[in-house]
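Encoded as structure tokens, the following chain is the form predicted on its own, with no partner shown.
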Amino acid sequence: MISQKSKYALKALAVLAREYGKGPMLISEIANQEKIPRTFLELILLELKNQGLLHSRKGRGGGYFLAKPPQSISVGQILRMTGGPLALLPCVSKTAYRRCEECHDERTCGIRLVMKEVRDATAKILDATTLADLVKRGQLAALGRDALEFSI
């Protein structure tokens, strides 16, 4: 399950997304439009600033807005900057790797294996849907279509 602070994120910035180009939003017109906590999205809006996914201006005219385009800004990227790792075990993560205590050969561990294959194809979706296909999926949603199509 993903982390409140990453579902947030992902909400964010799905509405810069959706407003790209048209300049900066206030962190209170995407809290106001999402339901999200104004003061817990500021810290993560703020930690994706400053890990280059946003930019802001100061002053009248000011807000956060996409530091690139939709379409080159991957999901998988986003929750990796905000709730860490895509694995389920320590023992599969690439990013936060942990040998689990009580395995006794990673080699041959069944679990690990099976968890090794749910992290790639986990990551294979999450790094070929871009914040572009989110908005789209959901525009299509909206309009009855369906918008699940993908493969593993």
Second form
Number of protein chains: 2
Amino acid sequence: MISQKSKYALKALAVLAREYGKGPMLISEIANQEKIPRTFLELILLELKNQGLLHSRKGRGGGYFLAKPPQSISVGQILRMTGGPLALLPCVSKTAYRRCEECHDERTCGIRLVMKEVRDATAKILDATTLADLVKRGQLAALGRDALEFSI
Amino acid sequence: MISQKSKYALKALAVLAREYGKGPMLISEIANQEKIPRTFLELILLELKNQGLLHSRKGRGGGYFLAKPPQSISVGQILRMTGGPLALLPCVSKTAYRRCEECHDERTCGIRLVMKEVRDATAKILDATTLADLVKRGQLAALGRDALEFSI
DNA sequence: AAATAGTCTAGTAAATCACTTGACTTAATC
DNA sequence: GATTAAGTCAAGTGATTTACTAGACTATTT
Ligand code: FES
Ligand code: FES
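Starting from the form predicted on its own, produce the coordinates for the form predicted in complex with the DNA.
Zooming out: every chain and molecule, the one shown earlier first.
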């Protein structure tokens, strides 16, 4: 399971992707639209900014906006930035690798091999899906169409 | 990330799969082999027994053994039994479904659609991999061969 | 009867999560 | 240049979950 934090980040970024190119957006506006606790969202956006994903402007007329176009930001990236390891086990995580202390030999651990397969499949999907895709899917689904069509 | 509990369960069951047909095995023997805290392992095995995956015998010469052949127990099953939800979000979990309260409409939520894709890919792998596969992979890897070969 | 094993109910220390508080900085506008 | 509208940042906190442990009990074999 990913954390609320990661989920909030995805939602906030999806909103900003929808508004991309229309100037900065207020934290509180995003918070209201997506029902995210405002002060918590502040933390999250700040962190994403420090990682270079967002830019911000202070003072009146300020707010947040994407640092790059939505097509160049992947869901995988976002999850990794917000601390959500994609892997099911530490020993197969690229970003949060940690040895399994109880395992005698990592190279021959059957569990690890399977979990690595899962991790790779997960990463493939999440790294291939961009914020632009996320938004588009939502819109297509809203039109009642099959949301998978476009991904072919 | 799956819990230690789930990992321990997988390891213990893998051991029991290796010894399948050779009579019961002691908790303490499994615990020693896999470096699992003994009393914690007791809890885990008991739970798996109550779910029907294991049988046990008390008294001298007793211990635990698989209730079914290793080829008929999938890794996915085990993870679900030990409380590890496969999905990255509650709204796409089959076993631990919970609505996303902040999401306006589940059907058109782009995030959910992507996460569902991930869940399905994950479940496909984990439900197709049995304890027998797990053991076999470990053995093949130990021989220095490519562990993926056999799965074709 | 003695020894061997699993069963079951509690409890607990540590970590993590999901936030909140409040003081501070920067920028635009009047 | 004062006011107001924003983002920034460091701490703290309450609830929950995790990863166990303790200890008394039950069943089976020798
Ligand atoms: S090395 Fe991580 S599970 Fe074995
Ligand atoms: S419904 Fe679960 S993320 Fe939107």
